[in-house]
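Next up is one chain by itself, shown in structure tokens, the form predicted alone.
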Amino acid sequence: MRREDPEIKGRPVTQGAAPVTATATQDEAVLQISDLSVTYGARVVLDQINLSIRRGELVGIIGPNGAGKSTLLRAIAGLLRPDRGTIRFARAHGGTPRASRAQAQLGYVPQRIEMDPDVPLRACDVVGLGFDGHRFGLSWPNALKRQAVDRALALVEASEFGQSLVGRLSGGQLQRILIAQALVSEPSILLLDEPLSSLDLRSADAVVSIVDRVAHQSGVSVLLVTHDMNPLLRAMDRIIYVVNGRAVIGSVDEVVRPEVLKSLYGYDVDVVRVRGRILVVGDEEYGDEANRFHHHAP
């Protein structure tokens, strides 16, 4: 069931991990970001981001290259410290408030992970690293770990190639394994940075189906960075649209509107809907940034 909340409004968003506070908010709220700002030198990357993520929703983080999408995800993951603002996590699985991201149970898949074809690891071994990857070296297998790995592989529909060498997997298969690795510890929030990049249409559609199921059947909140919203349209609950370090959040119909996008881009844009796809077209006077943003329908 899709949920929309027109009362949640994004404000402009800016580098650096923000103070992390665990909070016992409403059951469905798993993440709240307030006044988050990040700078690189003199450049403002994110400027006063404010947003709240609910339990079990799939949220696309959309925007052109260099807009600040990956920086936002890295700040949530604790990989950089913002200049100001707070990131608050809800109680993990109904327990006592947790103060760290590890305790808040985050799963994270970064961009551009490649595997050497000759690496002597099976896909299931890579998934297992997410179960006890905080330890040095490879651990001895045990029944609890095997069960967790089997569940994660099944969740991403990768059981059939779990015994395959990870370096010999296709791009789509490897992406499933990396998602399974992030899910094996049963996180409450899954962060995916450009998981559809370089995948063919069939593989990308399979990944979208998987994250749709993870969010809406397993109750994991999924934040997925991509430059093209179209593959996610059938599955997304809400969208965080980031341009020039500023962001708005809401449903696609609330956010992808000319007047809203004009406030982000700083110039007039048109929103064209063709055959179930969306194309954002910028004013020619300002170049092709918006024009290149979303792919034309095939």
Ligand SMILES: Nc1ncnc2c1ncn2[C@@H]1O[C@H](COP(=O)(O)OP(=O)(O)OP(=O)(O)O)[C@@H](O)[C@H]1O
Contents of the next structure:
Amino acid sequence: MRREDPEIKGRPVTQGAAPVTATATQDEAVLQISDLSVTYGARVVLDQINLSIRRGELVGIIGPNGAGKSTLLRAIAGLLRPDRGTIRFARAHGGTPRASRAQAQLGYVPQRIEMDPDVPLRACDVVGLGFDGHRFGLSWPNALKRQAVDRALALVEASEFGQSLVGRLSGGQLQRILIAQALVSEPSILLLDEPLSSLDLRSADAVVSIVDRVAHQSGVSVLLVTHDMNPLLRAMDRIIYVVNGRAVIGSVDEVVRPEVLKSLYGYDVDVVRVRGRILVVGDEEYGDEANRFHHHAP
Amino acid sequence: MGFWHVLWPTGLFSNAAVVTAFRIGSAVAVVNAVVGVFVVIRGQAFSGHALGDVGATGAAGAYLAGITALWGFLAAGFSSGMAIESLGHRVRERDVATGVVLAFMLGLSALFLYLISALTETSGAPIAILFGSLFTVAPGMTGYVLGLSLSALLLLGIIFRPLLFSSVTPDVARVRGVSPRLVGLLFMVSLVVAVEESALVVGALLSTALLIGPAAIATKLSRQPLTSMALAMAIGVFTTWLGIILAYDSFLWPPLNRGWPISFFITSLMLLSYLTVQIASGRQRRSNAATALTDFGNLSTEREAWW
Ligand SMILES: Nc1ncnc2c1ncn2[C@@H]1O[C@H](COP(=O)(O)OP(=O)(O)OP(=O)(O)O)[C@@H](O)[C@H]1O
Ligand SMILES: [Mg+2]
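Next block: the form predicted in complex with the ligand, after the form predicted alone:
Every component of the complex follows; first up is the chain already shown.
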């Protein structure tokens, strides 16, 4: 009920898309972004983004390469300083979005990390860093931490390789360890940068189920960047569609429509729905670009 | 006495220089083992090596100025370490920054070494700076070396978790409130102490022998940072002791009463241990492969039987 109807077959759109205006603030908003702009030199990477995220919702961020998805996530995470605009957070335990980033308790899973195969660290040690890695001093063996780590590993179905050397994990296994590292800190907002990108279909599905549970059972707000919205359709509440630094937020039905996408891309695109999948296909002239990023043959 | 005089030479512990060497060598080996494991995890071996090399400049300068080599080592190490940290943040940048700083400092050391040979009578000083002279370290230095080592270990103990966190997943650590710049800077301080102390023992050129060697071996053999560190300590201390004993004994080797350089023994022992571990782990891998092959063989036999 929290979610939009996952059946997206040509359902009539009742509301207009919200071309990202700040007003949708509710009491339950945990994150509110107003007028956010980020530039690299002369290049505008994010252009006056306004959006607000509610408690316990799962939001997909999609868009072509270089659209600014990672930049948006990094700005929210505080990893880069925006040129303009504000990002406000609610305290982990409620209240209006006025708290600082630290009080909000963010979990962040980067797009990729590199790890030497000989690094003397087990996967569970990496998860443990999410628990108390920010504290000074040595860590002594402690039952609370061990339980939290075990729980996080179990949640992402990674218990069986918790003792493996982290540098020798496969891409998909490492991805799950990083998700566990973020979860073990009990974040109220979880930011995931392309957690599905190095996963096969089955593992991607498993990760979607995990974030589904985290958002809809534990009440964590999840922002998840992905190139392909289709694996997320069954779990996603809303979608942020980013193109050329501009963004639209709304339900899939509100956003993934030719009129809305045309205003983002600046040229005609078609939205094709086949067998419960959504493909965004560009004009012949631009077709390549749109196809490359959103067309994934089933 | 026969062969045993090599491992237990007469008068070993009644020789003041040897006792000092044991004390300083052990402290240096311990610090380098601990710092070295982080160097391996952070991929900072090049910085470590460069800090040793630039130490030569400092020690040569100290010799010219008539002060103790250790202070020269440390001064050059700290200034270069801070320059490297402030010039380069990412691994690639850091390596480039390190290269630039290293080249300049080596140029300076060429000048200093030239001045030493032109202005003074001694020919031994450059060799001592470059290749170490543990037996000639004044006993009065022991206290300083122990104090520095303890401070470096204490510092590492304090930053242990944030340092590990920001070495493994820097962005995640930042989001959790760790400052990788601060932690990196503090680590650089302990790295400088480790490397420059080590330069005193095995010389500026070989100072990474005690830093990288034991840590590289230990990280291959263990799965956790703390056990790696303990193992690296054991390897480092053992190698240093054996090196000291052999070097002491070599006073009886030709050319008589001169003594071979201690660094030769330490680095050779290190290479030997490293090769042993490499070969052992290679054999392990091969035997795993062999097991897999055997399994496969069994499988096909079973299949044949089934057919
Ligand atoms: N540090 C940087 N310096 C300069 N430009 C940058 C920097 N980081 C990103 N950019 C530029 O900002 C734009 C947006 O980058 P961003 O990484 O946010 O894209 P993205 O949507 O995450 O793409 P992808 O799908 O490939 O991950 C790109 O054009 C990129 O070239
Ligand atoms: Mg990206």
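Not measured: the values here are computed from a predicted model. What we label the rigid core is the largest C-alpha set whose atoms superpose within 1.5 Å from one form to the other. Numbering follows the first chain given and starts at 1.
Participant: Superposing on the rigid core, do we see a C-alpha displacement of 2 Å or more at Gln173 between the two forms?
Facilitator: Yes; Gln173 is a residue whose C-alpha shifts (by 2 Å or more) between the two forms when the cores are overlaid.
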